[in-house]
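Single chain ahead, by itself, as C-alpha coordinates, in the form predicted alone.
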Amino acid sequence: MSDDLILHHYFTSPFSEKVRILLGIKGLSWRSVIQPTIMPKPDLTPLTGGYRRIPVMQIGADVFCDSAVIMAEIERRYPLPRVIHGADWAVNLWADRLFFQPTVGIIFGAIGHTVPAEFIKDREAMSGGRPFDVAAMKAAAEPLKGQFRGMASWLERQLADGPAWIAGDAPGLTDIAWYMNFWFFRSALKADMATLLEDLPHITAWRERVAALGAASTRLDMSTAEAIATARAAEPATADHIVHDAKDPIGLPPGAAVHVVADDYGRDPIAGVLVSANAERIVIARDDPRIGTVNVHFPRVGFTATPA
(Lines of atoms letter the chains of each structure in order from A and count residues from 1; the text may use other names and numbers.)
(Lines give C-alpha, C1' and ligand atoms only; values in the text may rest on other atoms or scores of the structure.)
Protein backbone atom coordinates (compact mmCIF):
# COMPACT_ATOMS: atom_id res chain seq x y z
CA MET A 1 0.00 0.00 0.00
CA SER A 2 2.81 2.49 0.83
CA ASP A 3 4.19 2.14 -2.73
CA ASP A 4 0.84 2.56 -4.47
CA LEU A 5 0.44 5.40 -6.92
CA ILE A 6 -2.46 7.40 -5.52
CA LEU A 7 -3.85 10.03 -7.87
CA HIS A 8 -5.99 12.75 -6.32
CA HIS A 9 -8.03 14.10 -9.22
CA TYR A 10 -11.46 14.51 -10.75
CA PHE A 11 -12.48 13.12 -14.10
CA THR A 12 -13.03 16.45 -15.90
CA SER A 13 -9.56 17.78 -15.02
CA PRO A 14 -7.44 18.24 -18.18
CA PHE A 15 -4.14 18.17 -16.30
CA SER A 16 -5.20 14.93 -14.61
CA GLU A 17 -5.90 13.46 -18.05
CA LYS A 18 -2.23 13.92 -18.90
CA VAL A 19 -1.25 11.76 -15.94
CA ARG A 20 -3.94 9.18 -16.72
CA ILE A 21 -2.61 8.83 -20.27
CA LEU A 22 0.95 8.37 -18.99
CA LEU A 23 -0.24 5.68 -16.57
CA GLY A 24 -1.86 3.95 -19.54
CA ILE A 25 1.29 4.07 -21.65
CA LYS A 26 3.19 2.52 -18.76
CA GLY A 27 0.44 -0.06 -18.14
CA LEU A 28 0.38 0.73 -14.42
CA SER A 29 -2.10 0.10 -11.64
CA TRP A 30 -3.11 3.15 -9.64
CA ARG A 31 -5.46 4.29 -6.89
CA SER A 32 -8.09 6.88 -7.77
CA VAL A 33 -9.09 9.40 -5.11
CA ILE A 34 -11.74 11.87 -6.25
CA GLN A 35 -11.35 15.36 -4.82
CA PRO A 36 -13.70 18.37 -5.03
CA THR A 37 -13.39 20.64 -8.06
CA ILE A 38 -13.31 23.75 -5.85
CA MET A 39 -12.12 24.68 -2.38
CA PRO A 40 -12.44 23.66 0.39
CA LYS A 41 -10.68 20.32 -0.01
CA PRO A 42 -10.54 19.11 3.60
CA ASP A 43 -8.92 15.75 2.88
CA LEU A 44 -6.36 17.13 0.43
CA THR A 45 -5.13 20.18 2.37
CA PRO A 46 -3.47 18.08 5.12
CA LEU A 47 -1.35 16.43 2.42
CA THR A 48 -0.44 19.54 0.46
CA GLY A 49 -0.55 22.37 2.97
CA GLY A 50 -3.11 24.32 0.97
CA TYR A 51 -2.13 23.74 -2.65
CA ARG A 52 -5.47 24.06 -4.42
CA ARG A 53 -4.75 22.68 -7.89
CA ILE A 54 -5.41 19.22 -9.30
CA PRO A 55 -3.91 16.69 -9.86
CA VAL A 56 -1.87 15.67 -6.83
CA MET A 57 -0.12 12.33 -6.57
CA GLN A 58 0.68 10.57 -3.33
CA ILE A 59 3.07 7.70 -2.71
CA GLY A 60 3.01 6.88 0.99
CA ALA A 61 4.09 10.06 2.77
CA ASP A 62 5.44 11.75 -0.37
CA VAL A 63 3.09 14.16 -2.11
CA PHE A 64 3.61 15.50 -5.64
CA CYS A 65 1.97 18.78 -6.66
CA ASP A 66 1.57 19.67 -10.35
CA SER A 67 1.33 17.32 -13.31
CA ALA A 68 4.94 18.03 -14.35
CA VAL A 69 6.53 16.64 -11.19
CA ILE A 70 3.98 13.83 -11.11
CA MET A 71 4.92 12.68 -14.59
CA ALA A 72 8.63 13.05 -13.84
CA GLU A 73 8.26 10.82 -10.77
CA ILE A 74 6.29 8.18 -12.66
CA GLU A 75 8.96 8.14 -15.39
CA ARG A 76 11.72 7.84 -12.77
CA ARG A 77 10.08 4.92 -11.01
CA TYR A 78 8.92 3.15 -14.15
CA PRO A 79 11.45 4.01 -16.88
CA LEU A 80 10.17 1.54 -19.48
CA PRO A 81 8.81 2.23 -21.96
CA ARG A 82 10.63 5.53 -22.06
CA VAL A 83 8.15 8.34 -22.58
CA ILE A 84 10.00 11.52 -21.61
CA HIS A 85 13.13 13.05 -23.12
CA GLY A 86 14.66 16.22 -21.69
CA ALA A 87 13.54 18.79 -24.26
CA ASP A 88 9.99 17.38 -24.18
CA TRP A 89 9.46 19.49 -21.07
CA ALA A 90 9.63 22.66 -23.18
CA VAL A 91 6.71 21.45 -25.31
CA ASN A 92 4.87 20.44 -22.16
CA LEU A 93 5.26 23.92 -20.66
CA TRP A 94 4.09 25.56 -23.90
CA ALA A 95 1.01 23.31 -24.03
CA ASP A 96 0.21 23.94 -20.35
CA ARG A 97 0.30 27.69 -20.79
CA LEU A 98 0.27 29.18 -24.31
CA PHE A 99 -1.91 26.51 -25.91
CA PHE A 100 -4.11 26.17 -22.84
CA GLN A 101 -5.05 29.87 -22.81
CA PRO A 102 -7.14 29.85 -26.01
CA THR A 103 -8.57 26.46 -25.09
CA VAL A 104 -9.92 27.78 -21.79
CA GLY A 105 -11.17 30.98 -23.40
CA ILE A 106 -13.12 29.11 -26.06
CA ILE A 107 -14.70 26.75 -23.56
CA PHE A 108 -15.79 29.33 -21.00
CA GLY A 109 -16.78 31.76 -23.71
CA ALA A 110 -19.39 29.18 -24.66
CA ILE A 111 -20.44 27.80 -21.27
CA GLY A 112 -19.46 30.54 -18.81
CA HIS A 113 -23.07 31.61 -18.32
CA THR A 114 -23.91 28.12 -17.00
CA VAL A 115 -21.12 27.99 -14.41
CA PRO A 116 -22.24 28.00 -10.74
CA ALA A 117 -21.40 31.04 -8.62
CA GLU A 118 -19.29 28.89 -6.28
CA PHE A 119 -17.07 27.80 -9.17
CA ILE A 120 -16.65 31.41 -10.33
CA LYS A 121 -15.67 32.53 -6.84
CA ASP A 122 -13.12 29.70 -6.56
CA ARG A 123 -11.53 30.43 -9.95
CA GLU A 124 -11.33 34.14 -9.16
CA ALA A 125 -9.45 33.28 -5.98
CA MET A 126 -7.20 30.93 -7.93
CA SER A 127 -6.34 33.69 -10.40
CA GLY A 128 -5.45 36.16 -7.66
CA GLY A 129 -8.74 38.02 -7.78
CA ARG A 130 -8.97 38.57 -11.54
CA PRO A 131 -12.69 38.76 -12.44
CA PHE A 132 -14.31 35.76 -14.11
CA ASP A 133 -15.77 38.00 -16.83
CA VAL A 134 -18.27 35.89 -18.78
CA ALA A 135 -19.08 38.66 -21.26
CA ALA A 136 -15.42 39.28 -22.06
CA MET A 137 -14.78 35.56 -22.51
CA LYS A 138 -17.76 35.27 -24.85
CA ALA A 139 -16.49 38.19 -26.93
CA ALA A 140 -13.02 36.68 -27.16
CA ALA A 141 -14.10 33.12 -27.96
CA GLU A 142 -14.33 33.45 -31.76
CA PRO A 143 -10.92 35.13 -32.18
CA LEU A 144 -9.41 32.51 -29.89
CA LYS A 145 -10.72 29.77 -32.16
CA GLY A 146 -8.43 31.20 -34.81
CA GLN A 147 -5.49 30.90 -32.42
CA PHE A 148 -6.43 27.32 -31.54
CA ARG A 149 -6.86 26.35 -35.18
CA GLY A 150 -3.55 27.97 -36.10
CA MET A 151 -1.70 25.94 -33.48
CA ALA A 152 -3.56 22.79 -34.48
CA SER A 153 -2.43 23.28 -38.07
CA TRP A 154 1.19 22.94 -36.96
CA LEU A 155 0.41 19.51 -35.60
CA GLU A 156 -1.61 18.51 -38.66
CA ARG A 157 1.34 19.23 -40.95
CA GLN A 158 3.72 17.17 -38.82
CA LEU A 159 1.35 14.21 -38.58
CA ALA A 160 0.78 14.31 -42.34
CA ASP A 161 4.51 14.06 -43.01
CA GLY A 162 5.70 11.82 -40.20
CA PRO A 163 5.05 8.71 -38.12
CA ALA A 164 1.97 7.97 -36.02
CA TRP A 165 3.25 9.83 -32.96
CA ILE A 166 4.65 13.31 -32.50
CA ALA A 167 7.55 11.82 -30.59
CA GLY A 168 8.38 9.33 -33.36
CA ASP A 169 7.64 5.65 -33.50
CA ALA A 170 6.17 5.49 -29.98
CA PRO A 171 4.01 7.84 -27.91
CA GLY A 172 5.82 10.33 -25.70
CA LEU A 173 5.32 13.35 -23.49
CA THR A 174 4.91 15.60 -26.53
CA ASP A 175 1.85 13.57 -27.55
CA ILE A 176 0.43 13.81 -24.04
CA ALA A 177 1.06 17.55 -23.82
CA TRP A 178 -0.58 18.37 -27.17
CA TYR A 179 -3.45 15.96 -26.53
CA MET A 180 -4.57 17.59 -23.27
CA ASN A 181 -5.98 20.66 -24.99
CA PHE A 182 -7.88 18.68 -27.63
CA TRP A 183 -9.28 16.43 -24.89
CA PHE A 184 -10.43 19.40 -22.80
CA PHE A 185 -11.97 21.21 -25.77
CA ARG A 186 -13.81 18.12 -26.95
CA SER A 187 -15.02 17.14 -23.47
CA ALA A 188 -16.80 20.50 -23.16
CA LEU A 189 -17.67 21.38 -26.77
CA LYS A 190 -17.61 18.23 -28.88
CA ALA A 191 -19.55 19.65 -31.85
CA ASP A 192 -17.57 22.91 -31.87
CA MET A 193 -14.24 21.10 -32.02
CA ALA A 194 -15.45 18.77 -34.76
CA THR A 195 -16.43 21.80 -36.87
CA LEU A 196 -13.21 23.68 -36.18
CA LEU A 197 -10.99 20.71 -37.08
CA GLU A 198 -13.11 19.00 -39.74
CA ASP A 199 -10.46 19.47 -42.45
CA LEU A 200 -7.57 18.34 -40.20
CA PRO A 201 -8.03 14.55 -40.44
CA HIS A 202 -4.60 13.54 -39.18
CA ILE A 203 -5.31 15.21 -35.82
CA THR A 204 -8.59 13.31 -35.49
CA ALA A 205 -6.90 9.96 -36.12
CA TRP A 206 -3.99 10.79 -33.82
CA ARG A 207 -6.32 11.96 -31.06
CA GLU A 208 -8.16 8.64 -31.18
CA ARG A 209 -4.86 6.77 -30.88
CA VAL A 210 -3.84 8.79 -27.83
CA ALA A 211 -7.25 8.40 -26.19
CA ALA A 212 -6.96 4.61 -26.44
CA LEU A 213 -3.67 4.64 -24.49
CA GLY A 214 -5.34 5.50 -21.20
CA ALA A 215 -7.33 2.27 -21.20
CA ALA A 216 -4.17 0.20 -20.61
CA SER A 217 -3.87 1.18 -16.93
CA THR A 218 -5.79 -0.35 -14.02
CA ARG A 219 -7.75 2.06 -11.81
CA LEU A 220 -8.66 1.05 -8.26
CA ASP A 221 -10.91 3.37 -6.28
CA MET A 222 -9.75 4.68 -2.91
CA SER A 223 -11.46 6.96 -0.41
CA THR A 224 -9.95 10.18 0.88
CA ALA A 225 -9.90 8.66 4.38
CA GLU A 226 -7.84 5.71 3.11
CA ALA A 227 -5.38 8.09 1.46
CA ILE A 228 -4.99 10.04 4.70
CA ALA A 229 -4.43 6.80 6.62
CA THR A 230 -1.80 5.70 4.09
CA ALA A 231 0.18 8.91 4.60
CA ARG A 232 -0.13 8.65 8.38
CA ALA A 233 1.28 5.09 8.34
CA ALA A 234 4.27 5.94 6.14
CA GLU A 235 7.49 7.93 6.34
CA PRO A 236 8.80 10.22 3.60
CA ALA A 237 11.26 8.51 1.28
CA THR A 238 14.84 9.59 0.66
CA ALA A 239 16.48 9.22 -2.73
CA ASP A 240 19.40 10.54 -4.75
CA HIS A 241 17.16 12.53 -7.06
CA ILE A 242 16.10 14.84 -4.23
CA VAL A 243 19.62 15.59 -3.00
CA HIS A 244 20.03 19.31 -2.43
CA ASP A 245 22.16 21.25 -4.90
CA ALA A 246 24.27 23.67 -2.87
CA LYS A 247 24.68 25.81 -6.01
CA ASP A 248 20.94 26.15 -6.57
CA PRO A 249 20.03 29.82 -7.01
CA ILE A 250 17.45 29.53 -4.25
CA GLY A 251 20.39 30.21 -1.90
CA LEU A 252 18.82 28.51 1.12
CA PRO A 253 20.12 25.47 3.00
CA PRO A 254 18.09 22.38 3.89
CA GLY A 255 16.21 23.04 7.10
CA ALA A 256 15.31 26.61 6.18
CA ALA A 257 11.69 27.65 6.63
CA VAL A 258 10.23 28.49 3.21
CA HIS A 259 7.09 29.31 1.28
CA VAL A 260 6.63 27.63 -2.11
CA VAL A 261 4.43 29.45 -4.62
CA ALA A 262 3.34 28.76 -8.20
CA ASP A 263 4.44 31.48 -10.63
CA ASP A 264 1.26 31.54 -12.75
CA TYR A 265 -2.02 30.98 -10.88
CA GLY A 266 -3.20 29.22 -7.72
CA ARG A 267 -0.50 31.15 -5.90
CA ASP A 268 -1.42 30.15 -2.36
CA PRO A 269 1.89 29.91 -0.43
CA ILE A 270 2.75 26.46 0.91
CA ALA A 271 4.78 26.60 4.13
CA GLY A 272 7.36 24.01 5.07
CA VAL A 273 10.99 23.22 5.77
CA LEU A 274 13.31 22.93 2.78
CA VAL A 275 14.47 19.38 2.14
CA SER A 276 16.13 20.06 -1.20
CA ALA A 277 16.18 22.26 -4.25
CA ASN A 278 17.80 21.21 -7.49
CA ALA A 279 17.30 21.52 -11.24
CA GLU A 280 14.36 19.10 -11.20
CA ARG A 281 12.31 19.95 -8.14
CA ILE A 282 11.79 21.71 -4.84
CA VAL A 283 10.95 19.46 -1.89
CA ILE A 284 9.70 20.65 1.49
CA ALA A 285 8.76 18.79 4.66
CA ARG A 286 5.49 19.55 6.40
CA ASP A 287 3.89 18.37 9.61
CA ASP A 288 0.14 18.00 10.00
CA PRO A 289 -1.72 16.66 13.05
CA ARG A 290 -3.79 14.27 10.90
CA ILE A 291 -0.93 12.65 9.03
CA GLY A 292 2.41 13.47 10.67
CA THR A 293 5.33 14.38 8.40
CA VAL A 294 5.10 14.42 4.61
CA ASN A 295 7.50 15.53 1.92
CA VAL A 296 5.81 17.73 -0.68
CA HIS A 297 7.40 17.87 -4.15
CA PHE A 298 7.04 20.70 -6.70
CA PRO A 299 8.58 21.03 -10.17
CA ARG A 300 11.52 23.44 -10.22
CA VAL A 301 10.18 25.21 -13.33
CA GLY A 302 6.93 26.97 -12.51
CA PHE A 303 7.43 27.30 -8.74
CA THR A 304 9.55 29.51 -6.49
CA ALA A 305 10.64 29.16 -2.89
CA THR A 306 11.38 32.14 -0.63
CA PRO A 307 12.27 32.44 3.07
CA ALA A 308 9.21 32.15 5.30
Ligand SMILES: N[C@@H](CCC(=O)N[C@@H](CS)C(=O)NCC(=O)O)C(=O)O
Second form
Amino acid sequence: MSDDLILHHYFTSPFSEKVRILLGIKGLSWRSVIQPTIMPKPDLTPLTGGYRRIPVMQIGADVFCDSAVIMAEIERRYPLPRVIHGADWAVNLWADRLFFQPTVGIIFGAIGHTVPAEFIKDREAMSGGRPFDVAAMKAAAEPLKGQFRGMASWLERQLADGPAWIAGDAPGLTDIAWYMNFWFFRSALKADMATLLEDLPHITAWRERVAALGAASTRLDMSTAEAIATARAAEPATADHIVHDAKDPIGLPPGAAVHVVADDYGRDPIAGVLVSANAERIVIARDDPRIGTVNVHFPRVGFTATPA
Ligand SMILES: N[C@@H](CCC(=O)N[C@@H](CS)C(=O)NCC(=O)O)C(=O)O
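Instead of the form predicted alone shown above, give the structure for the form predicted together with the ligand, please.
Below, the chain from earlier opens the complete complex, with every other chain and molecule after it.
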Protein backbone atom coordinates (compact mmCIF):
# COMPACT_ATOMS: atom_id res chain seq x y z
CA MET A 1 0.00 0.00 0.00
CA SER A 2 1.19 3.48 -0.69
CA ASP A 3 1.22 4.55 2.98
CA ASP A 4 3.37 1.60 4.09
CA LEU A 5 6.50 2.63 5.99
CA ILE A 6 9.36 1.29 3.90
CA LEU A 7 12.76 1.36 5.62
CA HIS A 8 15.83 1.07 3.40
CA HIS A 9 18.53 -0.16 5.77
CA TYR A 10 20.87 -2.98 6.70
CA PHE A 11 20.88 -4.80 9.99
CA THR A 12 24.34 -3.71 11.19
CA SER A 13 23.54 0.02 10.74
CA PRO A 14 23.40 1.90 14.07
CA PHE A 15 21.46 4.87 12.68
CA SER A 16 18.89 2.38 11.37
CA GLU A 17 18.68 0.82 14.83
CA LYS A 18 17.34 4.13 16.12
CA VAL A 19 14.47 3.97 13.67
CA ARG A 20 13.86 0.28 14.36
CA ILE A 21 13.55 1.01 18.10
CA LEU A 22 11.12 3.88 17.42
CA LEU A 23 8.99 1.57 15.24
CA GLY A 24 8.95 -0.85 18.17
CA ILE A 25 7.87 1.80 20.69
CA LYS A 26 5.03 2.79 18.36
CA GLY A 27 4.14 -0.88 17.68
CA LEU A 28 4.11 -0.26 13.92
CA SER A 29 4.31 -2.58 10.93
CA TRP A 30 7.00 -1.75 8.43
CA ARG A 31 8.54 -3.01 5.23
CA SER A 32 12.24 -3.83 5.33
CA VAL A 33 14.33 -3.23 2.20
CA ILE A 34 17.98 -4.27 2.52
CA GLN A 35 20.46 -2.01 0.74
CA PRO A 36 24.20 -2.51 0.15
CA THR A 37 26.69 -1.30 2.77
CA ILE A 38 28.94 0.35 0.15
CA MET A 39 28.41 2.08 -3.17
CA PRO A 40 26.99 1.53 -5.73
CA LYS A 41 23.40 1.42 -4.49
CA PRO A 42 21.55 1.29 -7.81
CA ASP A 43 18.10 0.79 -6.27
CA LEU A 44 18.52 3.47 -3.60
CA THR A 45 20.09 6.49 -5.30
CA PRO A 46 17.34 6.81 -7.96
CA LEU A 47 14.90 7.31 -5.05
CA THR A 48 17.09 9.79 -3.17
CA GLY A 49 18.74 11.66 -6.03
CA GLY A 50 22.21 10.52 -4.96
CA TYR A 51 21.98 10.49 -1.15
CA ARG A 52 23.77 7.25 -0.25
CA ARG A 53 23.63 7.03 3.53
CA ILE A 54 21.48 4.62 5.47
CA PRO A 55 18.74 4.69 6.72
CA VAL A 56 16.30 6.09 4.18
CA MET A 57 12.54 5.83 4.65
CA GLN A 58 10.03 5.81 1.84
CA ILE A 59 6.28 6.26 2.04
CA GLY A 60 4.84 6.01 -1.48
CA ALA A 61 6.60 8.74 -3.47
CA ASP A 62 7.98 10.55 -0.41
CA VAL A 63 11.56 9.75 0.50
CA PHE A 64 13.12 10.70 3.86
CA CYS A 65 16.90 10.98 4.10
CA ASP A 66 18.59 10.89 7.55
CA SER A 67 17.31 9.29 10.74
CA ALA A 68 16.28 12.69 12.17
CA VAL A 69 13.66 13.48 9.53
CA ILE A 70 12.63 9.81 9.44
CA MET A 71 11.88 9.85 13.17
CA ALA A 72 10.14 13.25 12.92
CA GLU A 73 7.87 11.92 10.17
CA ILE A 74 7.03 8.74 12.09
CA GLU A 75 6.16 10.83 15.17
CA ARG A 76 4.00 13.18 13.04
CA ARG A 77 2.05 10.34 11.45
CA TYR A 78 1.76 8.21 14.59
CA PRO A 79 1.75 10.69 17.49
CA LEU A 80 0.90 8.11 20.18
CA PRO A 81 2.61 7.13 22.32
CA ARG A 82 4.50 10.40 22.29
CA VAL A 83 8.22 9.75 22.01
CA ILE A 84 9.75 13.08 20.96
CA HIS A 85 9.84 16.35 22.89
CA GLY A 86 11.45 19.34 21.18
CA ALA A 87 14.67 19.64 23.16
CA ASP A 88 15.33 15.90 22.75
CA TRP A 89 16.69 16.77 19.30
CA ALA A 90 19.72 18.40 20.94
CA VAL A 91 20.61 15.15 22.72
CA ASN A 92 19.97 13.28 19.48
CA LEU A 93 22.43 15.47 17.57
CA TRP A 94 25.05 15.12 20.30
CA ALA A 95 24.64 11.33 20.27
CA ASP A 96 24.89 11.19 16.45
CA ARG A 97 28.07 13.23 16.37
CA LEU A 98 30.00 13.85 19.60
CA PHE A 99 29.16 10.55 21.27
CA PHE A 100 29.34 8.58 18.01
CA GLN A 101 32.93 9.67 17.29
CA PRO A 102 34.51 7.77 20.19
CA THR A 103 32.22 4.80 19.51
CA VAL A 104 33.41 4.55 15.92
CA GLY A 105 37.04 5.12 16.91
CA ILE A 106 36.96 2.34 19.52
CA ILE A 107 35.34 -0.11 17.09
CA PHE A 108 37.57 0.54 14.10
CA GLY A 109 40.64 0.82 16.33
CA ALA A 110 39.96 -2.80 17.31
CA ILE A 111 38.70 -4.30 14.03
CA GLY A 112 40.05 -1.86 11.40
CA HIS A 113 42.70 -4.33 10.22
CA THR A 114 39.97 -6.89 9.36
CA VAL A 115 37.91 -4.47 7.23
CA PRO A 116 37.91 -5.29 3.48
CA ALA A 117 39.82 -2.92 1.18
CA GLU A 118 36.69 -2.02 -0.81
CA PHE A 119 34.94 -0.91 2.39
CA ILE A 120 37.90 1.31 3.30
CA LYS A 121 37.95 2.82 -0.19
CA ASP A 122 34.21 3.48 -0.01
CA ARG A 123 34.37 5.17 3.38
CA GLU A 124 37.36 7.31 2.32
CA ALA A 125 35.35 8.52 -0.67
CA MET A 126 32.32 9.17 1.56
CA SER A 127 34.39 11.33 3.90
CA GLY A 128 35.76 13.49 1.08
CA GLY A 129 39.08 11.64 0.80
CA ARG A 130 40.02 11.62 4.51
CA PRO A 131 42.24 8.53 4.96
CA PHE A 132 40.78 5.54 6.79
CA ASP A 133 43.97 5.24 8.81
CA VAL A 134 43.87 1.91 10.67
CA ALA A 135 47.11 2.57 12.60
CA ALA A 136 45.93 6.01 13.76
CA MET A 137 42.59 4.55 14.82
CA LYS A 138 44.34 1.81 16.77
CA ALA A 139 46.48 4.41 18.55
CA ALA A 140 43.43 6.53 19.41
CA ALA A 141 41.23 3.69 20.67
CA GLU A 142 42.38 3.60 24.31
CA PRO A 143 42.00 7.38 24.91
CA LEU A 144 38.59 7.21 23.22
CA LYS A 145 37.51 4.50 25.65
CA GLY A 146 38.08 7.07 28.39
CA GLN A 147 35.80 9.50 26.58
CA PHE A 148 33.14 6.86 26.06
CA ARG A 149 33.28 5.76 29.70
CA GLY A 150 33.11 9.35 30.92
CA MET A 151 29.97 10.04 28.91
CA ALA A 152 28.45 6.71 29.93
CA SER A 153 28.96 7.64 33.58
CA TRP A 154 26.65 10.67 33.10
CA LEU A 155 23.90 8.28 32.15
CA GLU A 156 24.76 5.81 34.90
CA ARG A 157 24.38 8.54 37.55
CA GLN A 158 20.99 9.57 36.20
CA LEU A 159 19.66 6.01 35.94
CA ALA A 160 20.90 5.19 39.44
CA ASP A 161 18.48 7.59 41.06
CA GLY A 162 15.95 8.29 38.32
CA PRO A 163 13.03 6.51 36.68
CA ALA A 164 13.39 3.63 34.22
CA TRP A 165 13.77 5.84 31.16
CA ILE A 166 15.98 8.87 30.62
CA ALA A 167 13.20 11.41 30.29
CA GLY A 168 10.83 9.87 32.83
CA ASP A 169 8.27 7.12 32.96
CA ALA A 170 8.09 6.37 29.25
CA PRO A 171 10.77 5.71 26.63
CA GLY A 172 11.65 8.71 24.51
CA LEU A 173 14.00 9.94 21.82
CA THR A 174 16.74 10.52 24.39
CA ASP A 175 16.73 6.79 25.19
CA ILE A 176 16.92 5.96 21.48
CA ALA A 177 19.76 8.45 20.90
CA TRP A 178 21.95 7.28 23.77
CA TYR A 179 21.17 3.63 23.09
CA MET A 180 22.43 3.70 19.51
CA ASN A 181 26.04 4.04 20.66
CA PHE A 182 25.86 1.21 23.19
CA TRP A 183 24.16 -0.99 20.59
CA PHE A 184 26.87 -0.32 17.98
CA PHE A 185 29.76 -0.79 20.41
CA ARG A 186 28.28 -4.02 21.74
CA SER A 187 27.41 -5.43 18.32
CA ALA A 188 31.09 -5.15 17.32
CA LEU A 189 32.94 -5.65 20.63
CA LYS A 190 30.66 -7.28 23.18
CA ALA A 191 33.39 -8.37 25.62
CA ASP A 192 35.26 -5.04 25.47
CA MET A 193 32.11 -3.10 26.24
CA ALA A 194 31.26 -5.39 29.15
CA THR A 195 34.74 -4.80 30.60
CA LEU A 196 34.62 -1.03 30.09
CA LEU A 197 31.19 -0.68 31.71
CA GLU A 198 31.22 -3.52 34.25
CA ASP A 199 30.85 -1.16 37.20
CA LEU A 200 27.97 0.75 35.55
CA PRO A 201 25.15 -1.75 36.16
CA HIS A 202 22.22 0.61 35.61
CA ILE A 203 23.30 1.11 32.02
CA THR A 204 23.24 -2.63 31.40
CA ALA A 205 19.72 -2.97 32.81
CA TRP A 206 18.49 0.08 30.88
CA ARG A 207 20.15 -1.15 27.66
CA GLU A 208 18.27 -4.43 27.97
CA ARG A 209 14.98 -2.54 28.47
CA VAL A 210 15.57 -0.45 25.34
CA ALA A 211 16.60 -3.51 23.29
CA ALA A 212 13.32 -5.22 24.18
CA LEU A 213 11.31 -2.28 22.77
CA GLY A 214 12.43 -3.02 19.22
CA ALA A 215 10.68 -6.40 19.26
CA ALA A 216 7.21 -4.82 19.34
CA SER A 217 7.15 -3.84 15.65
CA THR A 218 6.19 -6.11 12.75
CA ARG A 219 8.72 -6.42 9.97
CA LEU A 220 7.81 -7.62 6.48
CA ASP A 221 10.53 -7.98 3.88
CA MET A 222 10.27 -6.13 0.58
CA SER A 223 12.51 -6.26 -2.49
CA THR A 224 14.19 -3.17 -3.90
CA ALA A 225 12.17 -3.69 -7.12
CA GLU A 226 8.90 -3.58 -5.16
CA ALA A 227 10.01 -0.40 -3.38
CA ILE A 228 10.77 1.27 -6.70
CA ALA A 229 7.45 0.12 -8.15
CA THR A 230 5.67 1.54 -5.07
CA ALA A 231 7.27 4.94 -5.65
CA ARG A 232 6.42 4.84 -9.35
CA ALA A 233 2.76 4.09 -8.63
CA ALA A 234 2.39 6.89 -6.05
CA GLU A 235 2.31 10.69 -6.05
CA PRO A 236 4.15 12.77 -3.44
CA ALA A 237 1.91 13.72 -0.51
CA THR A 238 1.08 17.33 0.25
CA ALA A 239 0.62 18.37 3.85
CA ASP A 240 0.83 21.38 6.13
CA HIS A 241 4.12 20.31 7.65
CA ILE A 242 5.89 20.89 4.36
CA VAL A 243 4.55 24.41 3.86
CA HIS A 244 7.30 26.79 2.87
CA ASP A 245 8.36 29.39 5.43
CA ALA A 246 9.10 32.64 3.56
CA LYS A 247 11.25 33.71 6.55
CA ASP A 248 13.54 30.70 6.22
CA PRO A 249 17.14 31.89 5.79
CA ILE A 250 17.42 29.69 2.70
CA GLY A 251 16.26 32.84 0.85
CA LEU A 252 14.94 30.92 -2.16
CA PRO A 253 11.33 30.54 -3.31
CA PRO A 254 9.57 27.23 -3.97
CA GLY A 255 10.33 26.24 -7.54
CA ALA A 256 14.01 27.27 -7.34
CA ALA A 257 16.55 24.74 -8.60
CA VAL A 258 18.74 23.73 -5.66
CA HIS A 259 21.47 21.40 -4.47
CA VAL A 260 21.02 19.92 -1.01
CA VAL A 261 24.16 18.79 0.84
CA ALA A 262 24.81 17.27 4.28
CA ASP A 263 27.13 19.36 6.44
CA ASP A 264 29.21 16.43 7.72
CA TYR A 265 30.05 13.44 5.46
CA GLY A 266 28.46 11.77 2.45
CA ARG A 267 28.31 15.23 0.88
CA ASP A 268 27.19 14.30 -2.64
CA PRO A 269 24.93 17.17 -3.74
CA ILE A 270 21.31 16.20 -4.39
CA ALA A 271 19.69 18.21 -7.17
CA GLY A 272 16.01 19.08 -7.23
CA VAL A 273 13.40 21.80 -7.20
CA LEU A 274 12.62 23.38 -3.86
CA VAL A 275 9.18 22.42 -2.54
CA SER A 276 9.64 24.00 0.85
CA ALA A 277 12.08 24.92 3.55
CA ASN A 278 11.10 25.51 7.14
CA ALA A 279 12.63 25.10 10.57
CA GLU A 280 12.10 21.32 10.47
CA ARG A 281 12.88 20.30 6.90
CA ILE A 282 14.06 20.98 3.42
CA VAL A 283 11.91 19.23 0.81
CA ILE A 284 12.80 19.01 -2.87
CA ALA A 285 11.01 17.43 -5.83
CA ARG A 286 12.90 15.40 -8.36
CA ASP A 287 12.16 13.34 -11.42
CA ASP A 288 13.73 10.02 -12.23
CA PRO A 289 13.08 8.07 -15.41
CA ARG A 290 12.47 4.80 -13.49
CA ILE A 291 10.32 6.35 -10.79
CA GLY A 292 8.62 9.57 -11.87
CA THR A 293 8.33 12.44 -9.40
CA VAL A 294 9.32 12.01 -5.75
CA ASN A 295 9.58 14.47 -2.90
CA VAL A 296 12.81 14.05 -0.98
CA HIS A 297 12.85 15.28 2.65
CA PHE A 298 15.94 16.26 4.66
CA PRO A 299 16.19 17.53 8.24
CA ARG A 300 16.85 21.28 8.35
CA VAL A 301 19.59 20.92 10.95
CA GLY A 302 22.57 19.20 9.33
CA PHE A 303 21.75 20.07 5.71
CA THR A 304 22.13 23.13 3.51
CA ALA A 305 20.64 24.07 0.17
CA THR A 306 22.20 26.37 -2.39
CA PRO A 307 21.03 27.54 -5.82
CA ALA A 308 21.89 24.92 -8.47
N1 LIG B 1 23.06 11.67 9.95
C2 LIG B 1 22.77 10.42 9.30
C3 LIG B 1 23.95 9.46 9.42
C4 LIG B 1 23.71 8.16 8.69
C5 LIG B 1 24.95 7.31 8.59
O6 LIG B 1 26.08 7.74 8.78
N7 LIG B 1 24.72 6.05 8.25
C8 LIG B 1 25.80 5.12 8.00
C9 LIG B 1 25.33 3.71 8.32
S10 LIG B 1 24.74 3.56 9.97
C11 LIG B 1 26.12 5.12 6.54
O12 LIG B 1 25.34 5.59 5.75
N13 LIG B 1 27.26 4.60 6.16
C14 LIG B 1 27.59 4.53 4.77
C15 LIG B 1 26.77 3.56 4.00
O16 LIG B 1 26.02 2.77 4.57
O17 LIG B 1 26.85 3.57 2.78
C18 LIG B 1 21.49 9.84 9.90
O19 LIG B 1 21.15 10.23 11.02
O20 LIG B 1 20.81 9.06 9.24
